[in-house]
Every structure is written in structure tokens, then in C-alpha cells.
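Let's start with one chain on its own, the form predicted on its own, as C-alpha cells.
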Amino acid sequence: MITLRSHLGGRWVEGGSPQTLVNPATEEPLARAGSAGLDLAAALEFARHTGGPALRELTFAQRGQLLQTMADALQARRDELLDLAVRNGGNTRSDAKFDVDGATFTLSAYAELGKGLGEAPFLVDGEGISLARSPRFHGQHLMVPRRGVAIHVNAFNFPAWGLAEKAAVALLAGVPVVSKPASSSAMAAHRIVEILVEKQVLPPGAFSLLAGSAGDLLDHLGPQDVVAFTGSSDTGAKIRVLPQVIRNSVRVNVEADSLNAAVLGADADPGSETYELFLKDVVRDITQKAGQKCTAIRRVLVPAAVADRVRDDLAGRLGAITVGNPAHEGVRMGPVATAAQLADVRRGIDLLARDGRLVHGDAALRPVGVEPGKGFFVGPVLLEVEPGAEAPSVHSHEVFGPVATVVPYSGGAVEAAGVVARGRGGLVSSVYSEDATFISQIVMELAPFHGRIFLGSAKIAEMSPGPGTVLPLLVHGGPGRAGGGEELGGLRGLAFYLQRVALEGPRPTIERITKGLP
């Protein structure tokens, strides 16, 4: 069993009080990680005063090249990272690719953005503004790197992509990173940092890793620091009210729970291409990574007239999914991440069943390639509620596993969107229809409640990765229950790590500054 050390202050250090990481399919101990006794205040100071200046000396194009070098280094060790994702994450190889390839793709995407920004060390925000009758009195907004550190607290479900998507944006902005992966699945994240350190890809202090508990990391936040958190809404709420966050007005971005919905339009007849795309996307979101995706479809809204057909079609496809040890060929869905996660999923299924009816799910599941009683397995579960039922748990409780509920709706776009809105904000909802009027109406109704809306259509079926895939050029986040945050979105993501400042003065002086002249 290996020990996952932290990389802080430019060196590898081992902490105490370790937690054991296991293979969630076999429960075999794999590694241990602890952070007790580590000087996290000193680690943050090293990142601020060593990593920060080194990044700020670089132009956007140079920082972009660093990101591409990171992507190339990880791509060269792709098979090794995939193996770790299978063993420690319970991922099938396909799910592992979704995570690892998502990491390298996002790094490369932001590398390309950096290249496009060129040799500037800061961003000019908009056009200059004349502030008086004379054009000499001038105003201009700039966006410059903050002088703090970006603390990234990542969830267990995407140890590679979660690390890379946050780091890509922060590093391109010129802000050093301290990344804290979830302990239970930290082996892939740890190996990523080992690879980057071995290759000496980044300047000292530009990227640090905390393996194990967060300890007192957030007790040392300063007014130039930022925190990006992915996880439960309860933990996100606790971070927001930390005394040092309030006292120092620390920027906090939270991505939390989300009861994502898929809405089938009345025009998408069973058997049509749009209907088939809808079924495919719902089944994939239920089963991919055992449903452990923040973007997974949790509520399946369908016209009441075809609800029974949709239910039966989904149940039939879910029944064909082979569940078991993802290391075995033919397995299409692995376990959930931890024993605690399994218990949460089972409690959640029982809760949802009180407001509806279980229509697919095998309590006597026998996972393939696993000793009896071992592993954190639950099969795909589908529930349904009666047309018009309030079903409060379905619209208030996210089961973070392979679970979805069919919710019949009557009426048109406004009625369907009203049902979706009961979820109080989400990361993404999807609409499957070819009816332009229905689509336009429901998009405007859904938009205030979501960070992203996916329009499923036969026109894009062959090229679409589905609503569950987060793309680096589109924003990721959502209002209300989803945390109120916003990540990625191409250059939009940089704003979280940059300080907007308004320059006011003589136009020639300001123009010299914006052109980088002395």
C-alpha cells in the first residue's frame, strides 16, 4: 500500500492521521493519505510569494504554453491514469476516459485561448471611454491577476477533470493553485501532480497538492485569495460563512447539488430520431460513472400520453446494463465511490419511493467479477410518479447515484418548465424536440434557473456528447441549489481570478499602459 504525500512549498511532504483509500469494487486497500501536522499557512505563503510572481512574469501566450505542456505530459501517461481511475474510482474504462481525456482536453482548450491572447500579461476590458468633452480625459478598464492563491477543493467523482478544469483557468489567469482532491479517489490526482513535478512543467509554487484532510487550510485565507469548491451544498454553505471569508471578502465559487431535468417534447414521437437520442442520453446519464455526475439527469419529464412507453423503454435499456467490477470485460457500470456513498444512495432511493413507485431496480443485484458481499454496488434504478403528483422529494433531494425518476407532465412548455423549476436551480437541463415554438418558449422559461440548457435534436445527434458533458468554452455552474457559481466559459472563467480596475486620467498615459509601454 502506497502513501500519497502532499506537494507543498515546492517539495513532497507526508502528513499524519492517514485515511485508507480502497478499490470500491473489491474493497482492497490501495493507498493512504493524511495531512495532520503539515504547515498549510506556510504552503499558502510559498504559493503566493513564489508561484504567483513566477506566473505573473509570463504572458498569456506563455502561460498557455505551460498548459499545453501539462496536457502533453498527462497524455503521455494516459494509460497509467486510466488504470488508476478504474482501480480507485470504480470507473469502467469508458468512464475513466471521460475523466482523464476531459482533463487533457480542457487544458488544451485553455492553452489555445492563451495563445490567442498573445503577449499581454493582463486583459484590456472593453473600449476606452471619453470622460469629458475633451478626449484627453479618458477611462479604461483592465483586468489583472490577483496577488493571492486559488484554493481548489474538488469532488470525488472527477479526480482528473476536476483538478485540470479549475487549474487551467487559474494558471492562465496568472494565479497559483493549491488543489485539494477528495481523499477517497485521490490516486489519479496525486499521480497527475507527480507527473508534472517529475517533468518540471510548472514554476515552483505555481501548483501545489494537499492530500488528505483540508485541515486548517481555509483558516489562512487572505483578501487576494479565491476558493473554488465542488461538492455538497451543506459544505459550500459552511465555506461561505467562514469568519476569514467574510472578514476578507474572499471570492468563493460553489458548484453544489443539481436536480437536472430532461424534457421530452410532445412532438418527439416514440421511434423518432429525437426520441431515440433522448433515451440514449437518459440511460447514459443514469449509468455513466454510476450516476455520480453533477450534470446527470435526475428527473425525466415526459408528456403524460407517452409516459408508460418511455418508462418501459428506459427500463428495458437499463435492464441490459451489466454491473460489476469495472476491470472485467463487458461490465458497463461499476460501483459508487465509497461505503458512505452507497448508504446515501440507498437512503435516497427509499425517500424517492415514498413519493412514487420503483419501476426498475434489482435489490438482489449480483455484480460481475466480485466476491459476494464485496464492493459498493447498486444497480440502475428508475422510479415514476403519478401525473400531477407534487412528489416533493423528487424535486428537492438529489440521489448522487444511478437513479432517475420519470415525471409525467400535461400542457405545454410553460407547464413543463414550471415542474423543472421546483428543483430551485440547476447546472443543466435538456430539451428534446423539433418544435421551434415549444423550444423557444421553454428555453426562456428555463433560462433563469440554469447555467446551461442543452437542446437535443436529431440534427446534432451524431456529434453531441450529451447534456452530461461539460465543455470548456461554455459556462459550468448554476443558480440556487446548484451553488450560484460559474466556472469555465472560455475567457469568462478568467474573471474569477482577475481584478477589474478602472483607470482614469490622461488618454496618452492610459494608452501607453494598455500597450505595455514603460
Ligand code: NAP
Contents of the next structure:
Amino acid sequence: MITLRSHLGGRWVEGGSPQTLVNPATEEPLARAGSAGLDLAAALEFARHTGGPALRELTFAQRGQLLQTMADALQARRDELLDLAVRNGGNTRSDAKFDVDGATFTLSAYAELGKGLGEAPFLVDGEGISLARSPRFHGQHLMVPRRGVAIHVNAFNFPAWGLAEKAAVALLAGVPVVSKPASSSAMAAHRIVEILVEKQVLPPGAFSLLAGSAGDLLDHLGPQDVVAFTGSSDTGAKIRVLPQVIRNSVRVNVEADSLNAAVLGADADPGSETYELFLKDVVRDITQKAGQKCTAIRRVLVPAAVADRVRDDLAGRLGAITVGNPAHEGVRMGPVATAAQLADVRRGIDLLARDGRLVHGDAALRPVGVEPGKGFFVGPVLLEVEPGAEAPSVHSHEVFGPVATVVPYSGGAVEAAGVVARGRGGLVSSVYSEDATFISQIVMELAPFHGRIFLGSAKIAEMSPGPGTVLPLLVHGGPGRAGGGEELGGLRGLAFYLQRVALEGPRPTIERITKGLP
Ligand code: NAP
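Coords for the form predicted together with this ligand, given the form predicted on its own:
Following is the full complex, with the preceding chain placed first.
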């Protein structure tokens, strides 16, 4: 069994009190990782005082080039990373590609954005403003890298993408990173950092890794630091109210739970291309990564008139999914990540079932290629509720596994959006319709409650990865339950790591600064 060390202060260090990481399909122990006794205050200081200046010396284009070098280094070891995602993440190969290729794709996308920003070391924000009748008195906003460290705390479901998507934005902004992957699935994240260190891709201190639990990492937050967190809303809430976060006005971005919905329009008749796309996206979201995707569809809103048909079609397709050890050929869905996660999913299914009825369950599940009784398996589960049912748990409890509920509605846009809004804010919801009036109406009703709205249509069926895929150029995050955060979104994502400052003074002086002249 290997030990995952942390890379802090520019070197590999081993912490105490390790926990064991296992293969969730077989429960075979794979690695140990612990962080007890590590000097995390010193690690943050090293990042701030060594990594920060090295990054800020570079232009956006140069930092973009670093991101491309990172992407190339990971691409060269893709098979190794895919293998780790299968073994330690319970991912099928296709799930593993989603994580690992998503990581390289996002790094490359931000590399491209860096190239576009060119030789500037900071961003000029908007046009200059005349502040008096005479144009001499001038105003201009700039955005400069913060002088602190970005602490990235990630969830277990995307060890590669989670690390890379946050790192891409922070590093392009010129802010050093200390990344903490979730302990249970940290092997891919750890290997990524080993690859980057071996290749000496980044300047010392620009990127550090904490393997093991967070320990006192967040106790040392200073006023120039930022925290980007992905995980449960409970942990997010704890981080927000840390005294040092409040005292130092530390920026905290939270990506948390979300009861994402898919709404089928009344015009999308069974058998139509739009209907087929809807079925495909719902089934993909229930089964991909065993439903452990923050963006996965949890609530399936369908016109009451076709609810039985949709339910039967979905149940039929879910019944054809082969569940088992993802290392085996032909397995379409692996286990969930941990024993705790499995218990949580089982509890959640029981809770949702109180609101309605189990349509497709996993009582007869026999995972392929697994010793009986081993592994953290749950088969795909579909539930349904009555039209107009209160269904309090369906609209308030996220089951982070292969589980969704069919919720019938009358067919009207305002009613459907009202039902979706009961989820109290989400990352993404999707609408499957070709009816322009319905779409416009529902989009305006859904928009205040979401970070992203996916418009599923036959017109984009062939090229769309579905609502569950987060694209680097679009915002990822959502209000309310989803954490209130915003990541990615192309250049928008940089704002979190930059300090906006308004300059006010003589125009020639300000223009000289804006142009970066000495
Ligand atoms: P979690 O228990 O909150 O853990 C998330 C991360 O926080 C892990 O790295 C964990 O470390 C760390 N952590 C736990 N307690 C901490 C504390 N007191 N201080 C600092 N860090 C702490 O969540 P999870 O169970 O891994 O993730 C599942 C949840 O994440 C789901 O509810 C899902 O909706 C959400 N999620 C959201 C998104 C999104 O983008 N919005 C994406 C993926 C997942 P250890 O692993 O070492 O405990």
C-alpha cells in the first residue's frame, strides 16, 4: 500500500494519523494519507511569499503557457490517471475520462484565455471615466492579483477536474494555490501533482497539495487569501462562519448541493427527437459516475399527460444498465465512492420514497465482477410522485447517487418553474422543448434560481454533452442551496482572485499606469 504525501513548502512531506483509501468496487486497500503534524501555517506562508511573487512576475500569456504545459503533462500520463480514477474512484473508463479529460480541457481553455489577454500583468476593467467637466480628472478600474494564497478544498467526485478547474483560474490570475482533495479519492489528484512536480512545470510555491484531512489549514487565513470550496452545504456553512474568515473578510466561494431539474415541455411528444434527447440526458445523469455529479438531474418534471410513458421509458433504460466493478468490460455503472456515501444514498432513497413510490429499484442488484457482499454498490433508482404532491423531501434532500424522481406537472411554464424553484437554488436545470414561447417564459422564471440553464433541443442533440457537463467558458455555481458561488465562466472566474481597485486622478498619469509603462 502506498502512502500519499503532501507537497508543501516546495517538498514532499508525510503527515500522521493516516486514513486508508480503498477501491470502492472491491474494498481493497490502496493507499494511506494523513496530515497530522504538518506545519500548514508555514506551507501557506511559502505559497504566499515564494509562489505568489513568481506568478505575479509573469504576464497573463506566460501564465496561460504554464497552464498549457500542465495540460500537456497530464495528457501524456492520461492512461495512468484514468486507471487511478477507475481503481480509487469507482469510475467506469468513460466516467474516468469525464474527470481526467475534463481537467486537461479546462486547463487548455484557460491557457487559451491567457494567450488572449497577452502581455498584461493585470486587467483593465471597463472604459476610463471622466469625473469632471474637464477630461483631465479621470477614473479607471484595474484588477490586480491578490497577494495571498488560494485554498482549494474539493469534493470526492472529481479529483482531477476539481483540482484542475480551480487551479486553472487561480494560476492564470497570478495567485498561488494550496489544493486539498477529498481524502477518500485523492489518488488521482496526488498523481497529478507528482507529475507536475517531476516535470517542474510550475515555479516553486505556485501549487501545493495537502493530502489527508484539512487539519488546521483554514486557521491561518489572512486578509489577502481566498477559499474555494466544493462539497456539502454543511461543510460550506462551517467554513463561511470561521472567525478568521469573518475577521479578515476572506473571500469564500461555495459550490454545494443542488436539486437540479429537467423539465420536459408539453410539445415534446414521446418518440420525438427532443423527447429522445431528454431520456438520454436523464439516464446519463442518473448513471454517469453513479449519479455522484453535483450537476446531475435529480428531479424530472414531465407533463402529467405523459408521466406514465416517461416513467416506463426511463425504467426500461435504467433496467438495461450493467452495474459492477468498473474494471470489467461491459460495466456501465460503478459503485459509489465510500461506505458512508452508500449508507447516505440508502437513507436518502428511503426518505424520498416516503413522498411517493419506487418505480425502479435495485433489490435484485448483482454487481458484475465483484465478490458477493463487497463494494459500495447501489443500482439506478427511479421514484415518482403524484401530480401536485407536496413531496417535501424530493424538493429539499439531495441524494448524491444514481437516484431521480419523476414529478408530473400540468404542462404550464410558470407552474413548472415554481416547482423547480422549490429546490431553493440550483447549479443547472434543463428544459426540453421546441416551443419558443414556452422556452422564453420558463427561462425567465428559472433564471433567478440558477447558475446555468440548459436548453435541450433536437437542433443541438448531436453536439451537446448534456446539462451535467460543466464547460469552462460558462459559469458554474448557483444561488441558495447550491452555495451562492460562481466558478469558471471564462474570464469572469478571474475576478474572485483579483482585487478591483478604482484609480482616480490625472488622466495622463492613470493612462500611463493602465498601459503598464514604467
Ligand atoms: P464534504 O464532506 O463537505 O467534503 C468536501 C471537502 O471538504 C473534502 O475535501 C473534505 O475533506 C473537506 N472538509 C470536510 N470537513 C472540513 C472542514 N471542517 N474544514 C475544511 N474542509 C473540510 O462533501 P463530500 O461528501 O466530499 O461531497 C459531496 C457533496 O459535494 C455533495 O453534497 C455534492 O452536492 C457536493 N458537490 C458539489 C459540487 C459543486 O460544484 N457544486 C461538486 C461536487 C460535489 P475530507 O475528505 O478529508 O473529509
